[in-house]
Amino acid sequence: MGKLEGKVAIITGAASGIGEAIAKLYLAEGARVVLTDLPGHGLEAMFSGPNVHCLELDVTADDSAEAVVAAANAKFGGLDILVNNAGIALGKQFEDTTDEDFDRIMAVNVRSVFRTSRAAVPSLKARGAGRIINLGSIMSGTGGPLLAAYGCSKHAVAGLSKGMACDLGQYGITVNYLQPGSIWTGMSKPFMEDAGFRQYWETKAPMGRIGDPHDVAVAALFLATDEASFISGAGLAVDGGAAIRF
């Protein structure tokens, strides 16, 4: 029997990256999916079955946060798991981030996070417990380089799932949030290329390779368990050990 036999998730950003494996994971553990992504990502050419609803959407949209729970309630009966994982990346220096980078990094990264997670509470109420696990990153308890809107955004994801915790424990409702370090993923890929950003990371993290969106999974996996029931506010990082070295 699958760690989350009966369990209903939904995951955003699903179509690539850490999305693509939680979902993956999630399903092979027994689990009930809902996944978005934006339109053209290929989302329903990757996922079908069953245990699987599509919906593309951008979780930026007015309606999509509502959206994505209905159709958690109409194809499944119900919401057990959230997983807000859709995110995007900006590397620019400071001085050139521009109103709208910022706006929109905000936009993607904790408002889509916040009004989603909203949407969903009622639904985990209705269940007597749930789970809500948030993508942050290390730059949620760090800075960088060319990522003063990024860090600015995963700090704020760090600080809305302590909140939530706070609120939602009550009910039964754990908030969590993870802080993957450097991820061989689509959205990474530019700054892998750059040899010396690689062997930074890879120099950093005490492990010394960059993760696996798998690794990442794994984590998730564990935080939608029932033996996780206890854990919430918690980051919980994915980094080799990167974010404890000098």
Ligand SMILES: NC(=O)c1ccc[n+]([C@@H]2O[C@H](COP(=O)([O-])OP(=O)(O)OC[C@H]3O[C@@H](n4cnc5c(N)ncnc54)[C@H](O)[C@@H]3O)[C@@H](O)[C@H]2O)c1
The other form holds:
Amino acid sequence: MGKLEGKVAIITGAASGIGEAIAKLYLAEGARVVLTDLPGHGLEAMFSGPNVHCLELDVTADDSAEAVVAAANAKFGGLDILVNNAGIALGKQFEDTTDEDFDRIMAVNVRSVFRTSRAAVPSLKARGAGRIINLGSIMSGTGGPLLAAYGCSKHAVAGLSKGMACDLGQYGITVNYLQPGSIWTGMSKPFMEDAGFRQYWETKAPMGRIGDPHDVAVAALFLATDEASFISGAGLAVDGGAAIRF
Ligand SMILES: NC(=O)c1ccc[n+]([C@@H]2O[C@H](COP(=O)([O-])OP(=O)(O)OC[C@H]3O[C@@H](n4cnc5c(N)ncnc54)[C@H](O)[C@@H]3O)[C@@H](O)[C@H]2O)c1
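Condition change, the form predicted on its own to the form predicted in complex with the named molecule:
Below is the whole assembly, all chains and molecules, this chain first.
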């Protein structure tokens, strides 16, 4: 029997990288999943079957949070797990970062997590238990060059997760955030093309490599299981040990 047999999960940003890996692993472990990504990113061509429902939407759109939760209820009769994965990166000098850059990264990486989680709470409460897993970053706990706005958004994910954990524990809902280091995905590809950047992260991690999306997915699986019911408000590093070298 799969570790998520009978569970219903929402995974945002599932057409690429970490979200795609989480979606595949959750499906393999028996979950029924509602997957979202931006229109035109090929989500429906990637995932199909009776245990999958795909929604093309922008997580920053006003009605997206309610729409995705409504889909979980309508298609699969409820909701147990929400993975707020959709995110964008920005590598830019602080002085060159515009108001539009800052507002956009906060809207995608933070506001959507807030809004989708809030929309999910009634359905999770109705189950008497729930899991919210947010994608933070190694930058949730430190800073990096060209990453002021991105790092700010990921620190906010950590703060939001801890506050939500405090308020939602009474309903049996845990809230945790993952802190990946450098992982091979579409987001990191442009950065990895710089050999110096890649080498920096390979040597920063005691494990001596860049991570794979599956490395993050197994952590997202663990936090989603019934066995993880006493872990809440935690940030789980998935970085090959990179953070301990800062
Ligand atoms: N790759 C890394 O090294 C790394 C490290 C730490 C944290 N993270 C975090 O992991 C998460 C996943 O990143 P990834 O590396 O897999 O990136 P990715 O670019 O491969 O995947 C992100 C997905 O989110 C989707 N998305 C972006 N904006 C969206 C929007 N407005 N509405 C709906 N979907 C949207 C994209 O289309 C894409 O499919 C992000 O939150 C990211 O910040 C990644």
